[in-house]
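Form predicted alone, single chain, as structure tokens, below.
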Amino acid sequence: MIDNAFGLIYTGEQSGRLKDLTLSRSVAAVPFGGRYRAIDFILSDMVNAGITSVGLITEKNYSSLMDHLGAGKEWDLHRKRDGLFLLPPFLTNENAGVFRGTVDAIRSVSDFIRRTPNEYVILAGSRAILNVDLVPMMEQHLSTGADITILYAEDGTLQPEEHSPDLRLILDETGRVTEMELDAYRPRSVNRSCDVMIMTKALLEYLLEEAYTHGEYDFHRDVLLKKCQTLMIMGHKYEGFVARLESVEGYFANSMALLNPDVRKDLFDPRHPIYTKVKDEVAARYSVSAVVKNSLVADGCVIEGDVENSILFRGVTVKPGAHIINSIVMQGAEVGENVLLDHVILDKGVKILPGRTLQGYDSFPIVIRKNQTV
């Protein structure tokens, strides 16, 4: 277990390519996997590693995130000492309340960083969904004497999505990062950062101040890339499933991957449980006319129609004659009688009136925004 580190998660990532999914919420609060939010995964990873103090840097559309996390009870972070700290932007002499980049965002919570007694910091984003054991990563960091250790996974996609943050690592035979590429049109490496890194708190504070005094505000571009040759940066390889929330198409594909038992076994490894907000609802109810195949169905659902190759979140209602295939239906949505949904994403509280037909494609799933009636 890790007993001398605290967690710092930046949840202010913006993604216009997630479209209506992030219209009223941050990327960290995007629902995933039937009952979870994106933030649940990295937060659970830290808790499972023994981290008892975690700060969440927020920026925009964070009300949904704050409602989901509450005091951190479900993650055992509601404590008298340490615990979960939500760090929204606020006006001070040093902080204008609007971040010009990740350096600005992390520096805005410098008071939290300074008063934390731990020597090491695990710095992470909230866009990547994975179930990683951080203890071996910390052990490697200490044994190699690295200044920074970055978690990475092999990504065979050498044509990154437009406007998606894409940091590639080029390593030598010892695992040291010798070169980095950021948002390369044709990356030379398949080793893509999972946006999780370990360093000492003192080094983080030094790097932030040095970048800020030179008018530099992007941590990846202005710190990591420029310090690659002068700092000892090591890579730590992650072999498991990684989902990155960068676009609607990517969100849909990564969600559908959960229908593969091997992916579910890896992402929801019982040795490293993923925690989320608890809602005491009744078990899903199936009528005699319901037909459900190869789908994930959360509690509280009432199913009277057909569901195939789909993911249903909590409290979804499927009326008789409805047919849902290859789709994602989020919490509290209602699908009316004789509705056909194919390659569709329904956000929370959406109501589809009887007789409607919505059909998208793998490369272009239809998204119905939160609380809409169609």
Given for the second form:
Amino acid sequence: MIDNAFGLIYTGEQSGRLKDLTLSRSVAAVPFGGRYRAIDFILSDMVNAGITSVGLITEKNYSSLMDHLGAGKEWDLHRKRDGLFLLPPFLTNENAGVFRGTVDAIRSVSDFIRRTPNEYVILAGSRAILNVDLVPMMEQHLSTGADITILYAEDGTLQPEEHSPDLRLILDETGRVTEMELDAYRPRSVNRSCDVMIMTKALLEYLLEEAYTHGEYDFHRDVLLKKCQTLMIMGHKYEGFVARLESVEGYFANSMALLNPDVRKDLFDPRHPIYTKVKDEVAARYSVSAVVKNSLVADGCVIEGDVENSILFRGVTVKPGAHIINSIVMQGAEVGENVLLDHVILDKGVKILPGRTLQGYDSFPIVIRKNQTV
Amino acid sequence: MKKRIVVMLLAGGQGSRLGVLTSHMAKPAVPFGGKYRIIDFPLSNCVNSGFDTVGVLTQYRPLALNSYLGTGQHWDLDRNNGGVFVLPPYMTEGDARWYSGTANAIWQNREFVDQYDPDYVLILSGDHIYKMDYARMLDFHRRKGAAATIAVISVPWEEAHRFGIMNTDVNAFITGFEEKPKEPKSNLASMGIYIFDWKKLRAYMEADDADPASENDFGKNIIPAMLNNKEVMAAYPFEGYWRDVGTIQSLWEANMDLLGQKPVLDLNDDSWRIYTRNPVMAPHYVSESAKVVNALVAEGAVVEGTVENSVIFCGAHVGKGAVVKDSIIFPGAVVGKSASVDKAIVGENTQVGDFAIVGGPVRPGEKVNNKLTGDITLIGNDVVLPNCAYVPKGTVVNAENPHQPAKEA
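What would the structure be for the form predicted in complex with the partner chain, given that what you showed me was the form predicted alone?
What follows is the entire complex, opening with the chain shown before.
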């Protein structure tokens, strides 16, 4: 168990290519896996490693995130000592409330960082969904004497046209990072950062101030890349499944991967449970006319139609004669009689009236915005 | 601080008629409906009715119940003022007594009630499945100006002899009470839900406690005594679903009531949610080879076989080729590959081996003691049923008394 570190999660990531999925929410609040939000994973990872103090830096559209997290009760983070701290932007003389980048965002919560007594900080973004045991990573950090340890996973999908924050690590045989590339057109390494790193609080504070005084604002570009030689940065490899929320197609593919039992074993390892806000829904009810194959179904669903290769979030209604294939249906959506959905993502509360047909493709899943009626 | 009403929930029952299901836990902790425990129903009713101070009286195997209730946070009953309290029997300087009866359990905890100085107490039992707004019952009690109000439900006349029957006048005042009458004069059965004026009840309990011949029971002693003294007593008519799940048969039936096109008991009701300690598990998975028809499946379950007319609890696993029919698979239970489970209750974390048959016909020469179970087969908690085991209909199998694989004929 980690007893001398606190968590710091920043959630203001760019989300343009998630399109309608992030219209009214931050990436951290994007629903995933039938009952979770993106943030649940890294937050649960921290809690499962024994971390009792987590600061969460929010930026835009954070109301749905706050609603989801509440006081942190579901993560056992509603505490008198420590707990979950939501850190929304605020206006001060030197802080406009708008962050130019991660340096600004993290620096804006320097009070929180200063106040937290733990020696180490685990700094993470909210974009990567993974179930990682942080204890061995911390042990490695301590035993190697590294200044910074970065979690990485192999990512063989080299998509030169994509411009999402893509930090690649080039490691020597000891696991030390000798070079880094950010958003490379043609990356030289499959080792991609999972955006989880460990360092001492003192180092983080120093790096932030140094970057700020030089007018720099991106923690990856302006700090990590530049410090590659002067600091001892180590990589820690994560072997499990990681889903990165970067684009609608990626979201779709990563969600569909959950239908693979090995992926579920990684992500929903019962030894490291993923906590989320509970809704007290009833168990899912299958009617006599239901036909369900290869699907993940959350509580509260009432299924009277056909569902195949799909993910149904909590409280979804599927009427008789409806066919849902290769689709993701989020919380509370209603699919009417004789509807056909194929490669469709229905956001929360969407209503599909009887008889409608919607068809997308692997490379272009159709997204129906929150609370829309088709 | 003063509370208008305090709820006392009688959860002490051993529930011996539930057989091996209650060998390690009190009846209210028995699982129900895919993700609940029986006690979730009265507790959720309390919270939804706006009653926030609940004493839970336990004395039989309280560990499962204690750890289940915790601080009451899952029912929003972790309050600064009020909340849920587990009240086991305790010792005093000169005395140590188990709860000798339902009324005695309340009497021994009078100090707990007194600290809230309530006008009323609501007495509930922990083994009924129903959704009820107790606030409306309290309104009724006040309107009637009654000393005691008993909730009643109309039961079929031919079954009335199995219940405690309330005889009432046209104004719903109780004129008489008969426990399991041979010739019932009314079909209004007591639901075991009472509201009393606390001061009145306290006085009657005190008198009752002083009577060594008394069984210290609400139905047998307190209610008749109040009737004898011509106290104003009202019968609150309840309409809706209500079931005593004190037997294997009724527990099975109540679970089946959750199924069907229009379930008799619909829990998918936003206005009256049943709260529970939610398992931390992923959505359930239904595989390519699975067939799920007319069933309730909870989170964490994995279904690879056929499930029909059944309730599959959280974390249960139905293997490939297995057929589960008219059955209840409790949390964490595993039904092995190509096993067959027919009209059975499979206990928590029990493993049914591959190719096993549970609930098959009784073969010639086989003797089955099915006094408790009728035609329902009951596999207790934490049982490991070997591969190819054959368990005939109506059998009870538990972990202490493991199933002997039947000899091949």
